[in-house]
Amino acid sequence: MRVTVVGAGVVGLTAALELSERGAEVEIVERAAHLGEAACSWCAGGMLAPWCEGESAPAEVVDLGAQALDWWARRVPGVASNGTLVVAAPRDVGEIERFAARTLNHERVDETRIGALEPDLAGRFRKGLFFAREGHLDPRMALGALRDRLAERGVAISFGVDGAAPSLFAGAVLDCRGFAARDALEELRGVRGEMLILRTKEISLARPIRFLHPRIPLYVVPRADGLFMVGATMIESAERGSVTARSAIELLSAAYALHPAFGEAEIVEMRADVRPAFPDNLPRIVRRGATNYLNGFYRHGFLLSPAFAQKAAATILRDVRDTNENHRQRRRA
């Protein structure tokens, strides 16, 4: 069973691993010159937070995303299971009530409990929500770990190969090109996301913090060596480009409001990319001719890729088996 996976972002790598683990002979082709160069998953927050996402996402995201933490923990190192803390400024405590009403599996926390969970936030927030069953990972480390795990299984990634012509590849083809697949999936739209990476030794966080604001909700995700990923923007646009001045100001202002130490942080990186989304903001598997397309992950790449990788692998391998059986029957006839 030969399968060519097109695209080496999080969706392509998780699907390739699922296919390999189920016995397929897999090859990955990627148009970029190296891992992460053209993948919007390189800019992701890496939050495995299905119940928080339920604030705005359909129930399917919550149900399928709940599988993600275990899938990642069994396959890559460094997955943290410290939960998610949601807070709001005292003047915006109504946002906490709104968020609580739309989500499940959270614990209401007061000022004392917030300080116990995150000592550097002690005394800054009166009310919050703690989602103890959630987790997070570093996306770039996770992509590298998937690449290494695939290599151990004999799955190679061919970089610098344009996968826009699937008929050139042997065997079944699974297209995971993200927004680049809009040449075949006309219904895809782009949702621009912008992020910052800051470095400071003045604050320490054990888990992702979602800082609610009526206009500019923010998340801060801790990484190693005093690094923090700051993000939140969702702009209906297919323009990549650089981070805009407005977004940079809003993200930095919100980070400063979360903790003033971020005002003195070093800006290590500013980056923008376009996430692919279908009209309902849910991923799907689309069959076009001999090619299956796995796409439309919107802002849920790391959260939903395990569940959809399993679905795609099962679909493709069933189709291959059915095709092979039909060929055998015709030969007998």
Contents of the next structure:
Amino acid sequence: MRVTVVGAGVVGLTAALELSERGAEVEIVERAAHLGEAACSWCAGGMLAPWCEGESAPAEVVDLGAQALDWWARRVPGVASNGTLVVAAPRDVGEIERFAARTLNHERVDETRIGALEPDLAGRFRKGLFFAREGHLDPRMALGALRDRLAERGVAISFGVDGAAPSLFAGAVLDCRGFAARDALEELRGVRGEMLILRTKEISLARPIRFLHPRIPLYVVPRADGLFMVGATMIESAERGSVTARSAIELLSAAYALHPAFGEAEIVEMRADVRPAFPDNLPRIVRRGATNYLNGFYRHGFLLSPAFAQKAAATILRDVRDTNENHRQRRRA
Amino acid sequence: MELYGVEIASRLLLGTAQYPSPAILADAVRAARVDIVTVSLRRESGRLREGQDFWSLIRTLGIRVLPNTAGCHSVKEAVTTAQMAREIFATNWIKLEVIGEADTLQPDVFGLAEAARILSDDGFAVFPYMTEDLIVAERLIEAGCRVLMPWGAPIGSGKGLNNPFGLQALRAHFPDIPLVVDAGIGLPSHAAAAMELGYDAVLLNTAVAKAGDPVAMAQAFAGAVEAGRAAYLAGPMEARDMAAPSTPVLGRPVLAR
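Having seen the form predicted on its own, can you show the form predicted together with the partner chain?
What follows is the whole complex; the chain from before opens it.
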């Protein structure tokens, strides 16, 4: 069973691994020259937070996302399961109530408990929510680890190959090109996200912090070596471009409001990219002839790719088996 | 209800921001039978022209789009955004917002009047987001506005009608100008209250978009707007301080039984 996976972002790599683990002979092609260069998952937050996402996402995202933490922890190193802490500025504490009413599996935390969870935030917030069962990972490390794991299994990535024409490949094709597949998937739209990476040794956090705000909810995710990812804007636009001054101000204000030491942090990176989304903001497997498209992960690439990679792998392998079976029957007939 | 010469059936106008997904937005608009949605050019697009896919989705709803200048803090920004909106949505309608203060998103009424004049002279049908101030209303009408949209409370606050007296005075002063309460509506009862005051319509966004079930909430608002309007037309009773028994009590013939 040969399958070509087009696109080496989080969706392509997780699907390739699932296919390989199920015995398929997999090859990956990627238009960019290096891992992550053209993938929006390179800019992801890496939060494995299904219950927090349930605040605005449908139940399907929560249900399917609940298995993500386990999937990742079994396959890549450095997956943290320290939960998520949700806080708000004193004048926006009403947002905590609203968030609590919309989500499950959280614990209400007061000033003392917040300080115990995150000593650097002690005394800064009086109310919050703690989602103990959630986790996070560093997307760039995770993509690298997936690539290595695939290489160990004999699955290579051919960089610099544009896989937009599926007829190029023999066997089944799984197209995971993200927003680049807009040429084939008319309903796909882009939702722009902007993020930045700060470095400071003054603060350390054990888990992602979501900072609620009625208009501009943002989050800070800790990474190794004093790095912090601050994200992410949500703008109905398919423009990659560079980060706008307004968005940079909003992201920096959120970080600064979380802890003033972020005001002295070094800005390591600012980047904008486009999340692919269908109108219901849920991923889909779309079948067109010998090609299956796996796309529309919106802001849930790392959260939902494990569940959908399993679905896609099962679909493709079943189809291949059915086709072979038909061939055999025809030969016999 | 007639807005700038166009007959509009639904008195509920919805904003299109902050929904869980465009699909849910579309369902909410259909369920509530909304005829006009507002679309923010500034906040929903990185580079103004790049929100095309989202705007196409809105266009497929087949209803009238009222573009707005949300997030504009100066006359110049608002005018430029309005001109851009006219080009993109092929409409001369514009909901004019000139924000004066970042925390309350209170309109800068001076900038508003200036921008309204510039845009009206340029052929726009201006829907100004304003405070409930009578003099501001007069200036906006002088500037060419034929619809007024006073706030109920600050945008997204859900506080309802902060100053019913002011809104009532505005209604009494401008019996022939369509008045729309824009912003601050949190509950269907707030929307009904605005309609009971004789307002022509209400415009809201957050109360529906951020509800647990936006589609059901949109329907609840549609019902409230309809009820409030029907009550206004039916001629509500006057409130009074003492009880007024609806059956005669003298001799208590009924209770004696």
